[in-house]
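In the form predicted on its own, a lone chain appears below as structure tokens.
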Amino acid sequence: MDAALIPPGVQRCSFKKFMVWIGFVLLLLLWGLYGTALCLIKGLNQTHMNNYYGFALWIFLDLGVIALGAGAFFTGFLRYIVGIDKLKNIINIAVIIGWCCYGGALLILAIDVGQPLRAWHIFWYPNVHSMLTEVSFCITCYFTVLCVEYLPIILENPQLDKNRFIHILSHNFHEYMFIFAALGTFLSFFHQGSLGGTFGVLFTRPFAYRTGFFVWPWTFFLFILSAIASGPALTLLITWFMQKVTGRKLVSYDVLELMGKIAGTLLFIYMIFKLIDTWYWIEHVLPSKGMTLADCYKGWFGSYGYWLLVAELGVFGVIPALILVCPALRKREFWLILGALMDCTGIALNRFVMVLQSSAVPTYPFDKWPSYMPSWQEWATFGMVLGITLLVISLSYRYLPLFPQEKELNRN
């Protein structure tokens, strides 16, 4: 029967390997469901949240995976709107992993709002002066349009393509799949900005706090680049981890070498604005808040030091986007998937002191920098997130269609 479901012309493991594969994914599983279940059912005591965080690590990992998922909805615009004919051959792949993503953080907010029982009230009682509730309806809307962009590629699994409507309807689906596209990118680009934009607009906390365009704070765009600038980079890493875990190429060099190229330039133009925005911050905006960047920062070592700010503008911002934008490297195996990841860190780096640095930094003359643990509950609610997704990429490379190019590759 599991043979069955496989594509044809392709190889996979054997079941029995294959199930060994799952039992350790439904372990993390089963450990995320726990933690998780600790805090639905007592409360969000579980964690270390207190009145100075009160967003925390879900928060963080929340901004984290929704930047790095955003390959989805940019590597479908770029595809079937701007028409790149060669990104057809990853573009499943990067659908389920925003899948994924979008779906792991709705999960985690579901869990952070402390009473899910009633998250509907953010839809049916919303407050329209603030950015997370256009956030809260846009990350619910694209990830139905996800959904809809992941129907096809399950209808195309063996067994289910030999009833004609089921294979019709598939066909139909991938036809005016461009409309999809185009509602995840309106949606995506709106609600990448607003996450950043609420950040912006905090002015009593002057280490997020930015000036902008009309009522847009500067976040407001940075993390829409940023975000577009990380997204294909992870689907990238994702591609290339999978073809060296099951042994078989799944895409041609130059499809990935393509989408490093369109990360590295993204990266690249973001950091131009990121370091402007910086210069721009620490000469006019902290001084009209009374303060300067040695506020801002707890000495060079230690959480909260300016190895934080070399970090995540020096070595995980300028250095992979030039290694990402160079020909001669992104060549390169190594140089290629060592720029890929550096270029993830920076941007998860980045949401990391959005989010918990902005928090630590004292407001006041008698507050002091509070420190910051997260519980094991935390981590498992982040482990549930994983868990599901290894699970849903292995079962989906192993009885769907992803890669295009995966039987003529390994003709040989």
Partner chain sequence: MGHEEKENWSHAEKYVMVIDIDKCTGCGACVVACSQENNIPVRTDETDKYMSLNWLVIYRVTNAQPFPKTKVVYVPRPCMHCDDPICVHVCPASATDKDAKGIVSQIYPRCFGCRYCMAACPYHARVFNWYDPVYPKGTERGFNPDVSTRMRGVVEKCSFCNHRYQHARDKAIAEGRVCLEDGEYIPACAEACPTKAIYFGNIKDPNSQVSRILREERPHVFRLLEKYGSEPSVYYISRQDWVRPRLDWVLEEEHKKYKNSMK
Given for the second form:
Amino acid sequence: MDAALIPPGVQRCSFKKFMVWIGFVLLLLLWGLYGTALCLIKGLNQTHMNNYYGFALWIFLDLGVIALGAGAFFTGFLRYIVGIDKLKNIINIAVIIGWCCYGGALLILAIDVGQPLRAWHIFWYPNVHSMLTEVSFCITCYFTVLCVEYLPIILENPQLDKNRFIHILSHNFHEYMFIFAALGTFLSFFHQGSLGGTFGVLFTRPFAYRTGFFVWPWTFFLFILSAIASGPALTLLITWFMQKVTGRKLVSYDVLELMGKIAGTLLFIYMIFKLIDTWYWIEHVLPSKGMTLADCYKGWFGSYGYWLLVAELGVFGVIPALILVCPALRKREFWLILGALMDCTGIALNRFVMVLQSSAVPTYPFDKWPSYMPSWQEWATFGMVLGITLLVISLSYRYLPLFPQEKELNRN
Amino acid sequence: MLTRRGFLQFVVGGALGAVFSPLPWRIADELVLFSQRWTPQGAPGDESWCYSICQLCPGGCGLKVRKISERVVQVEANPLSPINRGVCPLGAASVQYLYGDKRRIKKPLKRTGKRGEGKWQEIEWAEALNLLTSKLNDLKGSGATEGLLCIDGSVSKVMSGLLKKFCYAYGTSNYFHVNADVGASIAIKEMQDFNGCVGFDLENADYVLSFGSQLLEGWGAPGNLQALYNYWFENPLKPKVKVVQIEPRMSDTAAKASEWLPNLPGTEALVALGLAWVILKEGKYNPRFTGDADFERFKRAVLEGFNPDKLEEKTGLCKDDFIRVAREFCNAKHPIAVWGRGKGFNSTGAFEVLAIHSLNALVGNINRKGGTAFFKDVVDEVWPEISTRQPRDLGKFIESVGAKKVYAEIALVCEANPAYKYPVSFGNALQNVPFVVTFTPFMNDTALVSDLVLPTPFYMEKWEAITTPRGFSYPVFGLSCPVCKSSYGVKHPGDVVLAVSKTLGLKGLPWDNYRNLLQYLVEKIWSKGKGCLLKGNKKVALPSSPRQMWSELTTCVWANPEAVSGGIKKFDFAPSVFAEGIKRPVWSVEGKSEDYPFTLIPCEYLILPQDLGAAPFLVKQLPDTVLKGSDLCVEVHPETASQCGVKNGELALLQTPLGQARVRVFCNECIRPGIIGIPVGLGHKGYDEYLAGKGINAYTILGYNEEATGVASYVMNKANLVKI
Amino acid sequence: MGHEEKENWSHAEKYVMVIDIDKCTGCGACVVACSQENNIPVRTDETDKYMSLNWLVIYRVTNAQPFPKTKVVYVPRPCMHCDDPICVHVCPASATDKDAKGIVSQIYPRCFGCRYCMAACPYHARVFNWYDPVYPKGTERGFNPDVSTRMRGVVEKCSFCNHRYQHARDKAIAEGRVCLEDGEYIPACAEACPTKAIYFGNIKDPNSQVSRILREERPHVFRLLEKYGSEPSVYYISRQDWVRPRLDWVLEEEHKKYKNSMK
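Mind sharing the form predicted in complex with its partner chain? What's above is the form predicted on its own.
Starting with the chain above, the whole complex follows.
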């Protein structure tokens, strides 16, 4: 039925099957929209955030998806600026994932503010000292760049491509893509960094606070590093997952392995710095605030226990770094995927503690640890973003030639 | 025709034009304005300030009220008031009481449905007064005038005096004031043959022994005690006083006291006599009241039965503390022992007061600087006939009405809330009282079960005289004038009483209205020529005319610090109350100890007034360890909780011989193990959605204990805590 | 506001609050007076203290000792009006600022509710309007016209009753005075306090009550979370040696030193 739209030479499932899948996605989306609407109409009392948890699930998810979506700019950077040509086989999906992650983050941010009607104040009355101002400028600009990067992929749809103007436009886009890649890299670099800065500058929140270089706290650089260490891993994971779901080969294993190598190497470097940073924080930053490590963790297990530290730095930090830098392990699919998965988990954990634990750590010696469980509306809003992501990836996969290698790899 | 070029030009031009037009800015501006117009704002107006006196409790704090046009917006302390330096939280919430539409009663209400069903008909005042007068007239005609029961909760002694006069003129002796400390008045009557005001000169005391009196949480005149706290501890390193708080639970007062001695509940009398033992044994007593036969009797009995050695287990205090505190007490220059547990609204029994007051007598500190003070209030002096009558126990009377031992036809409740304080017995009594009329500004628990509800003005809307604040050591008189016009159909209860007595033809109430009565009193005080005007710390001579006196009294107060002078007629250490009391356990508590291993005690909080429901701001300030959602929290020691298998914050069943209630458990190191503290002041049926249905009325399960001497009060109960 | 501006305060005015913990009885009058003064809303259920909206709260702090050695103090906590206010640094929309007399302001119509300031403020002085503000029916008549009510979705906090400063200033100008007298401008909480545990005034005036008290009580003065480095303008006094380490992060050896200095 939609055969004309499907790129020539590739096989896609039947339209009916596709519609059933899309139906499921739409259900998720609808649930998400309902939750979102409640938050917008009735206000943020629909969430379980409170005066101690001003930032909660949403900000964590924002930070998480923005880190994991870093595959877009970094793959672009490596492909167009550094010139690793092999990455052209995976750049399209990286851009789409990036678009979904950043778009989703932007959407959640817009819901997360108490007065969405005034969200533009951030641009109109900007406080240049605020990291959040930097974040919002960067994310808005970078999302525009991502749109520009996404556009030529859309224009490659066989029906659109028939139009001569579009064909030439698309070609030109490809020619000048390096400019956007460079711009995107620049913006995203600052975006990731300022997100780290958002927490690192909080000298009144010892859990998050870090000293730094010039105006940037160390978290600024650690966030960039951790983002580019996990972004490629997520791109790898999603591509691998798409192969499993569709049952088709989309990229050659060496491309996936390369992504794994990139992620692993960066994660390795990141872990070195992160461990030094953590040591410095424990030995110098916390005592300067009159606190000890024990004041920042609530026992060993349970919520906010030391296990989080062990998990973030050890189990999901050092171990995936070792797996991914080891060529022998990387060559085996199981280890590659496990390593990538653990890599993403570790970075997500980092974002989790930066957001949630820095809010939860009692600032007064006499205060209690507050507890927080997200409401269904908060999950639903995330569900909406997930729905949009699934929808965009599904449609893009079906109707756009995302994977240059697909035709060749599936030729029997 | 639209060409592509033309279309593009149109779009680009339009976009450019829009950007450079004021439109986007206008829209942005409107958006901001739109997002601001969601909340109501206070209307501007001219600012003015008036003076008033707070009447939310018998503390008599002087206030300065801020008005914008005709709206009252804030209250502050009257700098001229000798009583208070700031305001207490209740006073600070005055504006919310004043304008609380859902609590205030707009018009006289006549019951239409069943009692307590909440169906009312709004009637005019004329009809309401007719109804009231005809009921009173019928009863009077039948000759059974004792069938009128008057339950008074007025803060002003003038209003109470008027009601008493009305009752006696009508022919009933069944007048009760809800705040009367029956036990104390029996004790004082027996010991000193005195009837009148009892004061404590805490300002000049240098050693305060408080037997569970929550001095900072509503005992006496709260605003004055807060000011005193500042005076005492002006330099906390060199305090002017040592405050020793004897209380099973660390109340705010205990927390701020110099020393906290956690005794076992209900043993205050034993502690006092144990201290007396040390003083007697060591012979350190002051000879002022000693030497008579009664003293010898007292001495013998105390030395025989109250050796601190034996009291250790009973009271929970160690012997060394007894000896040390007793020595400190009699070595102090101006020691004073204070009675009235909690806020002092619940009688602590005659025996307990006697035991505590005997300490004051042992150090000779009665009617002296820094001691207890006994004097006549202005109202008592003007109407001596009403002050000679001994207050009676309302709780017991209500019980007898319920048991049909006493006949009651009409219950006249004036600004009191007996349905809250006696939830069970008042309910029973109501079945035998055909007509209940309630004067109240608020829809309280009692108004809900009345037949006729008459709205009275809030203190800011009426003329009132404030006499000696509770616990004050000399007589005081001040006037509080209306600061704003009431927006409800209210009438002063004094005006109503005077109008009704005129119609009924009662004698001895010649005034046209309440204001006339106040003028009469001011003239009386002026003509006596005693005392002075107090403006802050300054004493000013009385003005030259009663008229001027009237206008002065609306900003400052009249006082007679010299009213207390020297000698008292007699002092009896061992009256019959003492002889009775030492024979038996102080308080009788029902129930078996096996079933109820713990002791339940009331916890009182300043922000939880009882007769008057807490204002929304006060409910908001309640910690979540008192009220969580709609669950009441009881305070227990962690040890007690683990004994019951419940954890902090969990729900549990609080069982007492009187019934059970679902409560939340709040574990706290500030209470003796084995004791359960239940907050008093919640669980109202009346008022508004901010208070009604929240928590439990502690009086439903707190035991109504009978003292050996015949005084009954809510003191404690046996209890158990069971995991749900 | 940047650090550089701090030195440039040309005014001879900087307002601070001094709270004597040993004199506070925890009665709550300050909180109620503040609520009345600043048109603070009340919901019917405010027992979730993490959602409750207050500009001033009183913490009940124990010495964490078992019965009967337990001790308790009450610690009123307004906005600290820090000299290095993290909230001002982080607000993306410049909706909060530190003014020349030392007050950290909040512009409600500009705030769009991102709550970054709340995540930053360690004192929990900033609260969010999770709900549309509600007032007990009829009590809107008691609104203070000097303070605007806030709408859902914005952050608010104690303003040291800035409007009272304006009033005092207007009065002084009308009377031809340049400077405010000591005590002419004090916030509602200090005004209401029945034990007068809250002092308020101009620290740049060496003769003011606050300057005098801070001088006299120097060994007993501290601020909350001093090491966090935001330079709060609210000072606390306690002469009990257990209080400070329960209120602030004090490492053990420091506490010993402190204890000795108090002797």
